[in-house]
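Encoded as structure tokens, the following chain is the form predicted on its own, with no partner shown.
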Amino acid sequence: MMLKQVTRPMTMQGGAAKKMTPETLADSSATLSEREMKRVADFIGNTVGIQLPLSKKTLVEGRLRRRLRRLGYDCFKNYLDFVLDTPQGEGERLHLVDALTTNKTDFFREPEHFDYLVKAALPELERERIRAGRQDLKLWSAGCSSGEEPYTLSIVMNEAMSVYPGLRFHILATDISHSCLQIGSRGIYTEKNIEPVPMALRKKYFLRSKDRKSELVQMGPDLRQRIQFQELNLMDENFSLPHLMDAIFCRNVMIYFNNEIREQLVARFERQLHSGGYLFVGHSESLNGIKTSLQQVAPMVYRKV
């Protein structure tokens, strides 16, 4: 399904658009019924593969209530009728998906994976790149959220250039969340966001605001120029990237999918890897029980051989 950005949504009642006043905006009394929860869960499951059981109703209600307030709806039913049942609501579907798929991430999350990439995988990948005459290594952060993972990759790969002087690389960072991709593209974070980054690397790669009272930093150009942020739905059966990848990081994404969708996604990742390429998944995830020819070479690290 192609999702377009919203233009001017209105509430729909009795087939006619009704403009809401501040007095009629959704308030804290708006509740999501089980039937409405099922409508949301079915749409999200079919669109992006994420499973939303009834136990998530409070979370869904809280996140969507902000959309109701923003657009001036007085109840979830009117909002969902507009978004899911009318052509005019197609644009708002992007925001519905965005509200329910934004996930927390951190710099240097699960650092063992970055150590393995540099110390074990990179020597093999670089030798194969040179042998095959390829211009650069290509890494993919699939489900990149607000950009912390691809920027961490850029940091560790930049650092590796001191060991491999001829190393060249490019990082593709994809997500379905429009708002997360905007944050990643800007590369601006708070001081608290970057606390996991060692101080020496902060000084080397992060730019501070000229306003000394500001707690914001921006990723330096050496990091940003190697990353391409792009919207991509992992559930799109026809997604095909222009280049095969040497390493794919898809961590803490598949935990939201059922086994059937996980198996389909792993098969797509395998097709998108060079021979000898690596797939990194989250420590809370596993390919156990999934049919794949990828071989496990380290905890939650798999290789196409």
Ligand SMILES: C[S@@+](CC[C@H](N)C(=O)[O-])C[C@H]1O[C@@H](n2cnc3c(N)ncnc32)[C@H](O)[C@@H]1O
Given for the second form:
Amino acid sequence: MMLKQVTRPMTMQGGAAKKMTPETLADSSATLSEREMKRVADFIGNTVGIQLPLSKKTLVEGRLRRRLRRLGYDCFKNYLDFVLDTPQGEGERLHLVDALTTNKTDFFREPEHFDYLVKAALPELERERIRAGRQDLKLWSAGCSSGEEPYTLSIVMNEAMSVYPGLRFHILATDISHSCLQIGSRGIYTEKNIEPVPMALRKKYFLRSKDRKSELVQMGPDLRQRIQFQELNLMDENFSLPHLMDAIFCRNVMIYFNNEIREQLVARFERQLHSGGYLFVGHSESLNGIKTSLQQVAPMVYRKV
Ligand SMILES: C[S@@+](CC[C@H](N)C(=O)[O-])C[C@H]1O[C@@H](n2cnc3c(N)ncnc32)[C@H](O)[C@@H]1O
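Now show me the form predicted in complex with this ligand; what you just gave was the form predicted on its own.
Full complex below, order starting with the chain above.
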């Protein structure tokens, strides 16, 4: 394999990086040693909370190889030295995290939760909001990925306004992944993305391009104006939000954390909820075995009493 030696970027430490040609990029054979895998796993575990056991080495290798190719590194060691050990690697750390988080999501994913929110939780939440004289209900999509979850929340809450005319709500949508937050803030999705959304709701809330051939659809202003996208690392012990929440959706996020981190996070969620507020977790993320005073009220739905 022909590798062309190039000048080492000022920011790099260690051996000289080698720039690769498009041909060599296609069949890059850089391999991740167990030692390097441990460096990655320690960094991701400590900063993001996601556990990466050795069994995930092939997956990590595949995902990071794309970053190596993109930046022109021919071995993991040089890449990791730059990213993890130099201040200049800070920007690339975001890409490393992006590459290793799982962002799979969907509109109306695990739809029973949206039914539960509107039919079972909302009547009481709205009554309590009015009683306490609060301006709006506060919902939080914690680990919102590319925005499908908060937009689904915005759709169902907008729909609920026909039943509760005085209903006002605000949705905070947070994630650690910059690329996901950008997609969410833009609010533009493909026809394929929006397939799970019932046709009547698509017509009501989504904007189509004037170009009939375009496969892209934009979330309409009624949905967008309710949502604020913001970066937030759930591992940050000191995260503080400006207000308490009525409902927190943290679904398919904690599955990647160990029990200790889950327990700490659930305690923080509990503090962040109004009394009577709800926590929704993913269908495979029961809080069994976690010390919490939240009470289960439906499958994967917990309440602060
Ligand atoms: C599988 S997606 C789930 C998206 C959505 N909640 C759903 O259920 O469809 C998990 C998301 O959690 C985010 N995430 C993982 N660790 C995080 C952390 N420490 N802080 C904030 N977000 C995190 C990832 O970036 C990813 O977008």
